[in-house]
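Read the single chain below, which is given as structure tokens and is the form predicted alone.
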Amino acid sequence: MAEIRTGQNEIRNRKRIHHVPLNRDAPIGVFDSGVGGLTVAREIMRQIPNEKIIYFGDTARVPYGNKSQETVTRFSKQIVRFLQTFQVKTIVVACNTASAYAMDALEQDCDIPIIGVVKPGARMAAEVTRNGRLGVIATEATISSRIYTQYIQELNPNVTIYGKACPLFVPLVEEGLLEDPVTDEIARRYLTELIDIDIDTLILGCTHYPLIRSTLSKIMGPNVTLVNPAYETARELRQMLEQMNLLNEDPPKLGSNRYQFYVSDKAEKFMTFANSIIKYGILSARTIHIEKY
């Protein structure tokens, strides 16, 4: 239990450091390098559905796996300079790059709860393995910043984790090649090596992957279990606001513009793809020049 008690001391020290006015009321923002972080967006609405959402994909730039840590973190706060522009509550880096990357910076410049997508599925994956053979797919950035390694062994210094960049799988995913032969081919090859490794737990290190799940679950076979972050960050984040004493417990009120969606490029595309899998009505997504924040 470890791993419980560290995440509820993190949602303490948040408690303290931040003065956060108590605006139930106010939305959450929540951002990402393109379409991925629409898999925690769907799990916020899902698991806390009074909450409003602020969401940011920067489709101008993606992907951010293949950029340097000071470009990622100059984008990472362009974004939330833009969020904070709706007052919202707390923010939700939906990526797991700008999550290993820009972090430490985003909390030194907010004063306002952060929480990524990281550490909450770094603790399912230390606690649900059984043979201490943990597998990490994502981008190359957080593969190279060895992030998810870091916090697992805090957790549990026994496991041992192998971590694989697939770079492929974001533009496959931004594409809406969700089930198609190529992506089956991609998959393959990339997951061939843990499958000989004998891992039993396989961390989707992207928030782009859940969206392609079906496919790796099929490849890893039965014996393997996939850790989500996306729905373990959806379960921090309502502890966490409720031990803020944050949660919004009223129903949005008939009309309100409950979610609202901002891209940095190709609105219409996007759009479109997140009606395909959000089903809380996605009336219209929005063009904004992130580059003036």
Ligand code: DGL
The other form holds:
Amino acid sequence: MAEIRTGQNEIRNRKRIHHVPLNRDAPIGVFDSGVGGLTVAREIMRQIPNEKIIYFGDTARVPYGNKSQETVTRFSKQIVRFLQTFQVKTIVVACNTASAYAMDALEQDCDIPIIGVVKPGARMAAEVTRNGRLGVIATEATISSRIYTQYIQELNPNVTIYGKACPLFVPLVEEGLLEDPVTDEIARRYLTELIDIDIDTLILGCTHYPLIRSTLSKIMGPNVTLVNPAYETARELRQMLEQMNLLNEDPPKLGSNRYQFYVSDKAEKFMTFANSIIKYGILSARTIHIEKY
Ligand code: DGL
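Now show the form predicted in complex with the ligand, given that the preceding structure was the form predicted alone.
Time for the whole complex; same chain goes first.
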């Protein structure tokens, strides 16, 4: 497993490994197994509005959360190869499952900086807990990888982390049941055991989950802090680009295609969903054949 480093060391390390000249004006590549990574893209749009984004959602092969490490790594490598055809300056793995299973392999292959969502989320959670009892909710894959536990305990060995796989949240979000009695009921069943063990911090360890944040916060109550790794990832991405002199200081030119979306299936459905959560008037998504990459 990868060594845990401080943010600063990670940035320095990234500087050392690149061999290609990087261009400030180049877009950022962002990918997920489907629509979940839009919560990360949305944060990047909000926190670093001058950046262009090429987003890929693997809608033909979602979910990743019940697949093997080998399969998720193979899919992720294909997507990185696809994103690199746009000469992206950096890649954001906007999927916890891919970040848990494939980061090491992607970092080895990639000659541009690459950032996942797990480390930023873990760092924030380790900072905010007061009673040292943390919960992580995520896909089966992310929970069984124990990646959050590993990172958080390397930062603070005195905390205890309780992981809970919540596989039904992904289809509920994809069906648009963001505030619905069915979602409430399932969330209550999943979360009761975390309430009973008195956690004070809950990591939303799947990029779909911030979309049901209000349900989760209602059930967990006011004494539990919800950590959204999407927010932390965008913050660390900004910091990394600044330190590498890669932050785009000027807004993209009028008429330039600022945000581009690609999927592996069902572009229409993806667009409807994307437009419901991102309010920047996204006009289109294109379907591509990802197996070619
Ligand atoms: N977006 C994925 C994640 O953050 C969850 C969906 C899936 O299982 O593919 O882990």
